[in-house]
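Given as structure tokens, the chain that follows is alone and in the form predicted alone.
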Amino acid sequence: MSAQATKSEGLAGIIAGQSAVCSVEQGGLYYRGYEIHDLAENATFEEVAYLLLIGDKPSGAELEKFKKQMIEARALPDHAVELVKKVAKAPAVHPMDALRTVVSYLAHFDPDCQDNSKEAELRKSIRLTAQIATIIGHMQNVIDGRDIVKPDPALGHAANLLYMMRGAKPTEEEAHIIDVSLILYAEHDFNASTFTGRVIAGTLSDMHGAVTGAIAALKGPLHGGANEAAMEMIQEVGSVDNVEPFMKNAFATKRKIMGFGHRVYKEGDHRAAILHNLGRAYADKKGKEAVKWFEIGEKVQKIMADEKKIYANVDFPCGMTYFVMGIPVPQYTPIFVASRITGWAAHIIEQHENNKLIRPLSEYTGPSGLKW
């Protein structure tokens, strides 16, 4: 490590880039300029889609326009849907890894895939958001021994992706739920795998490539995985009751509390407290067994925040919200990769727009004039 150079264990603090798509403050979370909760409020997933991918607010034409294009990149060829059928069931198979696996094959069948061009991206970015919902949704259909349920282009994207996981249309509260926690996961800045996906995209490799290494970057507990890690937690609890012995005993032996704590966020996330009140709403309705995994879940970040001071992430809410609504703790993550596609192929067009190979240096700690 030369002289020059600055030391940070996991590039904490560093500043590794610039970048016009996303800036994650302690004050705010902003998408292009647009502040989370604005967007949470005021606008759809499809909305803040087309911000990313194409750096402006659409008008009314251009939002039908990209719309049309999401809906007919929806479907799958026939030999990618029985790729899913295989792989959704292989025998140490987690939904991320069957994921990742059909969106790099589908790279060989993509027109546009060796050309960085960004009109090409934008064509290739637009096809992946809409495969990936396809995906999720076949591979859960093949994981619930049902038929394959091909989209409905009277849903929008995010009723959409619940139908095919479902095989029932979702109600409007439902569809809206999963609709912001879309936009809430979209983007954040250069997280591990949007900088995987930056690190793959300098040495201009394609985005088929770029975005298999950040689903597989997302796949950790450590980042994308927190959300099933938390609601795991969670049921491990069990009760209202048990939440205080369970805590002791975690902080005692330094058990690490999944969906907790930000590097960035010290004071909490701005996100979570979004996807707190919708789900929190949506439980009450369910009634008391709903309830009571947000009132374990309240109870421990609670005493996170009194005894640690330390607040919960967006990762938390959402695992509690998705589990209240039926989906299967597996695919909180691949759900994540939903949303989060948007923000990669932002990155991934960006990083191609204005490159520099990505190459930090290391601090040599092994032994030295060793003799062969």
Contents of the next structure:
Number of protein chains: 2
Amino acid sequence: MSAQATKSEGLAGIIAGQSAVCSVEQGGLYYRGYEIHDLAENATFEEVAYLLLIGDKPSGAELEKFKKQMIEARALPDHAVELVKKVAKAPAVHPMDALRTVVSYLAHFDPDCQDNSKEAELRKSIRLTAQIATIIGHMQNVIDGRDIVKPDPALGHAANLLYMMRGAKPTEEEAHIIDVSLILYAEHDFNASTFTGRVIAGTLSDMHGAVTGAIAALKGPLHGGANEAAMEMIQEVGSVDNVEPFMKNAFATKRKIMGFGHRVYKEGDHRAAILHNLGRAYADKKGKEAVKWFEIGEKVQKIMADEKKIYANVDFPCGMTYFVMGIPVPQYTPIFVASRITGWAAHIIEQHENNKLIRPLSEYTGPSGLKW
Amino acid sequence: MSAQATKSEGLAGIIAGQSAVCSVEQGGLYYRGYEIHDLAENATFEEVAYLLLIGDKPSGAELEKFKKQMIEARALPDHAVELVKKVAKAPAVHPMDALRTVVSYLAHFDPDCQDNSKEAELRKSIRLTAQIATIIGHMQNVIDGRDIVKPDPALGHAANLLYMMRGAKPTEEEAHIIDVSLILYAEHDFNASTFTGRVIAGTLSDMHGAVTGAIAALKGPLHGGANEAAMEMIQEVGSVDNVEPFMKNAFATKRKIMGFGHRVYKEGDHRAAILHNLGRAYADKKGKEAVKWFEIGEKVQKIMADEKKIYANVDFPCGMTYFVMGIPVPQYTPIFVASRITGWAAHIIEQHENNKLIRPLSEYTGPSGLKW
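Let me have the form predicted in complex with another copy of the chain next, following on from the form predicted alone.
What follows is the whole complex; the chain from before opens it.
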């Protein structure tokens, strides 16, 4: 380690490289120059996926071709469906782990697996984006003891995902909420899972390997797993009346409140309100029992803002929204993957286009001078 | 991104955290305070594994217990053997990819999978270290069309690995060479695969996920894949007479010479000579055809040193040594995994013991101010 080395635990404040995919700023979140509210209001997930992967807004014809490629790539080979059946209910499994195994497995049958050229990686990106939604749907079918629901080519990505999970077609509002959540979750610069993917890609390893590692990273409750952890906490609070005693106790015992704060955003996460408003409007129509979860969440948010000046990130409203839509909690982070795969793939392609091995130093703190 | 942010492409010169596992210095390589020549000469791989995982040198009784635990953990469940059979010869597979999938799969059946406590992680470390060697052996059996060779509890880790791969017991010298190579490969601070494992573990994800990601990273030719790439290059050179024209051409076309240079070591890799000497002595006994590969390699090394002042790293002699031992080239990096799993596990445990999310920043270089 050199005398000039800079030290930063957790790499806070360290710029690890350049990227043209996304800009995360205190004042806003931008995907390739487009602001996130603009995209959430005016684009679909497929358009955003195209934007992230290809680099600009698609024409009508480009979008149709892209959607067709996605739809054609949805079905899994039979032997991969068999693997889903084997792992989805394995004794020690979380759906994120099962998803990781199946994605890793699909690599062995992808004709472009060992090809790191941009063209091959774009093909793999589209396949992975399509296949991951199908894996999630099939996993839920196995967990629910339902026959495997095959993808429906008449449905868009978000609607088809919900359809495959439930075996029933979602309403337009439900499909829209999922679509927007996928847009919000698609990309976030050098977050831990994307950075994992870039470190793996930086050794000139392949895209499936990088995505497999990224899935492993996203699982953690300090990252993508926060949407599940947040909803589990809200369920534990259980009632609006219990919010104050729960929070008092949490502060006294230094318990971490999940779904709050962000390494980059200090004055709130731009994505949170967009999803909160959609979820709350949906809950209002669903009735009292659904609204209750938002009322609990809102009270938790108010106490966090008033007493700690810490604000909800997108995982907090995501948990509540998916919950009132009846999506099983352990699938929240896999659905996050169904979206973030596009950002990961864009970063892996970018890493390979201008590659440099990512290899930091460590500061040694152990004993020295020992003899065996 | 803050005004005070430090920028470093590839994190060169950035200390990403503290570690008591290993010290990589210009002057030497130390595992928990013990110098690598001392360990290579005086310890076995099992002792080094214990040292890395537990933190100090085992007593006789501690070592016996540890070896017994390793031996008991070697066998894979039948359904995992079936998965090995399915993936080892899949159309687009590299053995590193197959190993990644099987390790990811074994997570779902590990009773400690979701438990990040130190005790649980030590149990998982021992299981993974034992199982990975078995996966490699089984893979090679499938590739060779041989019946699956079950682990032999009478053999040490290195000898058993070679035995399972070949179906025939290795000589003492062969087992010793593999044992030393496993010691040399066991740990190397924040290299790209270990760092991948720490980034994954830093989200509070689990050990199997972190190891799965680390395997993906190690595959790359800029990292563990270099031992395979180096030997492929030496085969391409083919004869001692062809070294000079090959190198002249390589320099002229800026072709990367694999197995040379290191992000940290600038004056040579301390591990390289240890393995080179063992491999060369083995080749000398094997005869002219085996010696040829070392003569080619030595001439390549001399030209690199004379003309570029760049020295071989451990991957270069490793490739030649494994080659003259008749180990199939695509298994060199998996064998690296069979060793490095111990270093990875030690770092994952250390990360979880004093965790901080690893999340750097990026510098945005794309367009801005676009409207959808």
